[in-house]
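Next up: a single chain in structure tokens, the form predicted alone.
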Amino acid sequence: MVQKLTQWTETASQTAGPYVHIGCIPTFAGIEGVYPEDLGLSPISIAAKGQVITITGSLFDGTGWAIRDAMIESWQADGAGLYAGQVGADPNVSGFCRFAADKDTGEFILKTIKPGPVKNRDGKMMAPHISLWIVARGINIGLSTRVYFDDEDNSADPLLVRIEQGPRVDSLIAKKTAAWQYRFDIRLQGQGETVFLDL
């Protein structure tokens, strides 16, 4: 039986709290055992095809303090541009990983595949990039945000030549700081704020 909406009235926010990494990554959180391993631990497995890199980098809220309790799942395509279950995905690319920021350094590493260009439902390509989703304490709604890299082609990525404020592209490009690694801070607020999507 259909209940009429007028019943119901909306169940109050609330911030991620300081306890997600119990419930989504217990063993980060020091409790063993509750699953064989987390959850998206990794979102490739050691056969997965393209070069492996390194993301590192720190979410920070609005005084420039790094957030130690964040905890961040990222989506991406293989090397090839494919998705999980598309027809000739990589096996070995689910491309789901859930992480979390290092309790004393608030800095998270992403070890995975670099994506290749994926194409859209209306056949433009877009840029490779890995699809961000984040929460901690003090967050009411989880933030989505991308990750583009600054050694690749990102001029007619669909959704980056939407943002109207052409310098804020730069928040979601990853800079380059070695041979396959990478930097991506994430900046809540303030100078340099990242560009955070309604998808």
Contents of the next structure:
Amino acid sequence: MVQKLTQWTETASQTAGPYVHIGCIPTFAGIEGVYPEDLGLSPISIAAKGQVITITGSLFDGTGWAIRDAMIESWQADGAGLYAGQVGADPNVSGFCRFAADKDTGEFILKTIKPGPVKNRDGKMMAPHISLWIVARGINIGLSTRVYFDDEDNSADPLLVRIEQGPRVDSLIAKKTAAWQYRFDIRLQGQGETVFLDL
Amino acid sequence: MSDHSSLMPRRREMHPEPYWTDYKTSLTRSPNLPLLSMESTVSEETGPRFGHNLLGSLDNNLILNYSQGKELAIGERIRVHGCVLDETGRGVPHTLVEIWQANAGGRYRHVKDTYFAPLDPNFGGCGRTITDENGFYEFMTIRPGAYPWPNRANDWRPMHIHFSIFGHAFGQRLISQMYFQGDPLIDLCPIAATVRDRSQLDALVAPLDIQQSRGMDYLAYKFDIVLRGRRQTMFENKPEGM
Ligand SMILES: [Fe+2]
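I would like to compare: after the form predicted alone, may I see the structure of the form predicted in complex with the partner chain?
Okay, now the whole complex, with that chain kicking things off.
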């Protein structure tokens, strides 16, 4: 026998189901008056430093259908690459946003500021990126991915360089469509499948 | 040790199968390709924090929060309480816990829920709280009803409450469901069955906590939640290759 490792196991995930909006963004779901407003309406306030950008996209299932019942959360650094809570971070950047696809168009929109490059613990720089976490009916454990930008130098990003198949890197890169506007589509399965992360 | 060490890798075998034949919607919403696994970075090791000033006084009372304290929701009164801890066994203080659920008849207040069990005019179905300095939380609510759902022709969800928990790092983010001790529908449910490890499924089932129940008032159920932990070491913050 040996000493017992006193460790707990993470609680198993379960799907967020079709009614995740009731719990996380109830006003969006039509339940008004319980909270003054939904959590995470915007990751920035007016005075945030940096370039305001808009990211538009859809979330496609394995058949190519833009799903309407997901909830997406984003987490990002401020314009200087610092996360809320870190010393010197911009007090006008919470960095956190919750959003859902429009029920008619199937498109989501994230309005935020462009994050700066982020220094990791080992001193290496990560290219500007926004982390996403996606939950929905049929997704049994939340899916993580990142949004990078096609007008930034992504060549030395420590995560992107780990992706073996060059073309798959594209699935994590938002494409500029106009000044300060980007397109970022997420494909859950199949052709052009987005790279999902486990980190 | 500090908030600046890496997260323990997620033990995916302890989580649901993403692709599960008996849960039909998962078939087109689960990636075919493997996840890219790496050690966590600052982007996963930091996360949003919410203060207690976010909360209204009825936020964690689903019996009262939809009517703003004017009327009681219909159903069996229950108190759900527990601790949010991490894989090292320590309580996770001051973290947001959100829940949502069907009413006592098994109906959600949602345009897409067309089950003919009636809506309760005094039940919205959402609540939230923030854990105390030791990681404890509690809700007052009513026991949700089981409900049928469109999957196979005769599938029923066991009574359950959906939970969303933040922790202190975006990489700890978790959504799960709490089931109730003794519910025979758990073992028939294809969503519960996505968790292949029996002890992990058992850990989603809240026991009746009669000692914490209150006579003539409510039954208590206890539901502890474990989030990913951080490696406890001073040996991480070093230049690369050293
Ligand atoms: Fe449910």
